[in-house]
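What follows is a single chain, given as structure tokens, in the form predicted on its own.
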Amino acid sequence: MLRDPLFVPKHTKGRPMPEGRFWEKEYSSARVWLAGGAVWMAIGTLAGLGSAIHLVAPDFFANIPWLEFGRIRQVHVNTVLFGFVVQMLIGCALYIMPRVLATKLFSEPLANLAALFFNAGVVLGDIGLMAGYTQGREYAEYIFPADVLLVIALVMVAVNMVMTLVRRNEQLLYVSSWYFAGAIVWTVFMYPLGNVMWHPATGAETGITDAIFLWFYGHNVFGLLVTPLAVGIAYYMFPRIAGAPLYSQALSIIGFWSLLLFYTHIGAHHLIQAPIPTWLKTVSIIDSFAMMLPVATVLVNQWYTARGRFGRFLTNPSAKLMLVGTIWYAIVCIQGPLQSLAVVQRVTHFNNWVVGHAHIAVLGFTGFIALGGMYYVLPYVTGRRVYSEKLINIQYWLILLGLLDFFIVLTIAGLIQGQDWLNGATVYRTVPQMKPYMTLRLAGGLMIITGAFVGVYNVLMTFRKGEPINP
């Protein structure tokens, strides 16, 4: 197995970057996607700060329409999801996939052009949201022109990945390539469907049909896009960091196909208390619990690969981020099936419990793995050692402590709200009880935002002043 490459020693022989135009250079697209993800993380968490301030001091941004809660909260959600997490995960995949296939990426210019369209979509979507133009559907708020740009970008990435697969030199498909190609190809079809792009004016169907469409998409944007991308990165990193072969190739394939089989049906568990068909509710609950199978295959496979070698993960900053991401994955996928039950939803639905769950899913699971993957591959795609190991550790602790604050505080707040509502209290009477919890949430958010800006600085300084790897 190869050595840990996070901070490449001076004597290591590196590959000099080829001459020519930037967008044609090997791994140039990975650099663009990774840098974009780091920048958007800072912007997205900053928008989250605006949302958190509203919950403590509702009049703080009075008379500034583009900073009102209903707008800035949507900017936060979509920027963190698409700008940060999706973009950083794709950046890692653009390096890892050619490596496991023993071939060059099919087209670096195409991948760079995809990054341009993708970032243009996020910029246009965010500007539209701040101006009050929204489709008003969870994770599908971006207006139609932004949707078009994102779909074009995803199609370009899909073509690039599929053609790289076709032209590969390595005949055995390692599981990471399965997850990467699957995630992008599935999303090319899922995104237009979930965003109802055949109705450009509204981006929505009518009535309960729209709710079913929305939550088919709302859950699958996690299950069929960010989850397989994150899992594919973890499958690449765990054996390399542990210095041991993958525990079981068979388990990895079972996990891949069971993810596709079960995850596609669970979105309706958000509609248990809505007038949708009973059979659809039943299927969504059953498959929510069945999701423990693919999750277990991933965690058992990766943790068994690392057994007896966890010390390597605790001393390597990028590996530490990766390991914690898998722990959050376990927590998310225990909590998720339980809250799909109607008896549990009576207390947990429509309150801060769900907000806490969403944060550990996006930032805890996929966000930590995205950050770990980024720091792992940066030396390879830049030809420079990461600027500062100390800054990675600072970012790690800031984000971890901030997220723990979010998870604990919002879970407690949600249970208080749910119990009060269950016992007949009106919503407005529970609002004053939430202020101390929202203040604690704001404190956790400040830690996460600080961590995001520390990360941007570290990434940009790696590009500018990271010590070159000696040829």
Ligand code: HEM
Given for the second form:
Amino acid sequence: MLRDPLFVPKHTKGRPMPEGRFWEKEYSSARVWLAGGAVWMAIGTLAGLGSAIHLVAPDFFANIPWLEFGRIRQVHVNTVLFGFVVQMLIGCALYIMPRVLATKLFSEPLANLAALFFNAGVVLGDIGLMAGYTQGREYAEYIFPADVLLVIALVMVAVNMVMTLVRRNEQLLYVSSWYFAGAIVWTVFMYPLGNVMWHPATGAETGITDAIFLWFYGHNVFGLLVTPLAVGIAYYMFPRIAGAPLYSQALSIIGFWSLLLFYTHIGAHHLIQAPIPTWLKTVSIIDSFAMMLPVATVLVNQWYTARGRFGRFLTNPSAKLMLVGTIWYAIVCIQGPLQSLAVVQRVTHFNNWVVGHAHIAVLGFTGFIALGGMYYVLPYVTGRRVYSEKLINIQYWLILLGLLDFFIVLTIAGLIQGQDWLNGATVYRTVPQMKPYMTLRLAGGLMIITGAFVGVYNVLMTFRKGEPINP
Ligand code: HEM
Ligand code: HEM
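What's the form predicted in complex with the ligand like, now that we've got the form predicted on its own?
So here's everything in the complex, that chain up top.
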């Protein structure tokens, strides 16, 4: 039995699920996007396992071209990013958006069709990558037809969100709806631009111009897509779990606009070691530090909302995931500005330090919030209690411990690599030193993968056997 009454929403009590075809039913699209996210998390982490095995035993998959590191790493990164995190966050947003606007989603069939296109894009993109078809630009590797499918899906979600906004009954726009609509509308423009979709064959410009384009996109896919979606979900859940009003509406809106102001143009901090114009590097470093403003507004606002009521966050498993997600956000965004400095990057760039940052950011911050949001929203959209609270807790611990392992091991490994290179050692000499660290990372990865599979089981069992809420 679930202990926290807030975990089982009052308004779903005794409320029959509407009749009609599956894709027309209220919240059917949220269910599809959430289930899709859970399944892709398991598949994407398996591809991570394939990549991690390579770094311990490079010949393990010898002669199996589609499992080679160069391919499977791309499958891992794109699958966890789009298939898992983006999809699960959108699933939560499709439930939360109509709730905060006191209306129904504009069109359930449209959102379900969008899920079809989105998942077809991920499947096609992944098959292409495994077959060796890639556009070779990080986070933009999917081939053109997959890009087209993803953009069509995102346009459909954007139309749905904007029309839901237009038809709202609640005039006050709660900050979550700003973040959701903003994230999807920005991405509809940013994705084709960053993927250079006007050059379908290569998906790239040439030379250094392309590097600038790529990192404009590569940075914003995190800053203007997954970050605002995750922040919007946390803004919805914090007051509900704390049972208290949001600390400050004004702060929430300052945070929204300052994210747009500072995040959009700091992608060049990925290119501090590259021959791009110096003014671009300087702007990117200064505004990387300015990013502390929007981040602080979010964290202060949410933690102040929970002040004196943190106990509630520890007894409710989805709230625990959410709270820990915000703590990772704080760590990521203290580490981020520091590693944008040239003097720090001299040691940390091009090595496992950055991979550590990437995992605590994408899994720790947005992934934890996606999972917390999903478990919170599931009873509302299925009319059933989550199958097992115990399994959520097991998943939470597996992923948390695995991620802590990643963070510590990869940070140390990165510092060793960076220091060695700075002292003139060749990459060839440092590689053998990495073996114990890569083995430890593999162990942490196995915990995360187990957590992902526990999650899929729990979600699917919720659909099949979750206890109906006051039928
Ligand atoms: C204040 C906020 C942040 C700042 C200033 C920041 C800064 C940076 C910098 C400078 C790098 C490049 C490091 C290098 O290549 O040497 C980087 C990498 C990265 N960041 Fe952040 N970060 C921030 C927050 C985030 C967030 C919230 C996410 C995800 C939601 C994120 C995801 C990533 C990823 C995935 C990479 C790896 C990129 C690659 O593949 O090379 N960061 N970050
Ligand atoms: C859902 C959870 C996960 C997320 C969101 C995630 C995300 C990412 C991201 C964004 C990168 C690119 C990093 C960069 O280029 O700086 C990456 C790379 C990688 N991840 Fe994951 N990951 C997850 C789980 C795992 C697991 C479970 C494993 C291992 C079993 C793993 C192993 C790797 C490896 C080996 C790389 C390539 C690192 C390299 O090139 O040196 N990841 N992951």
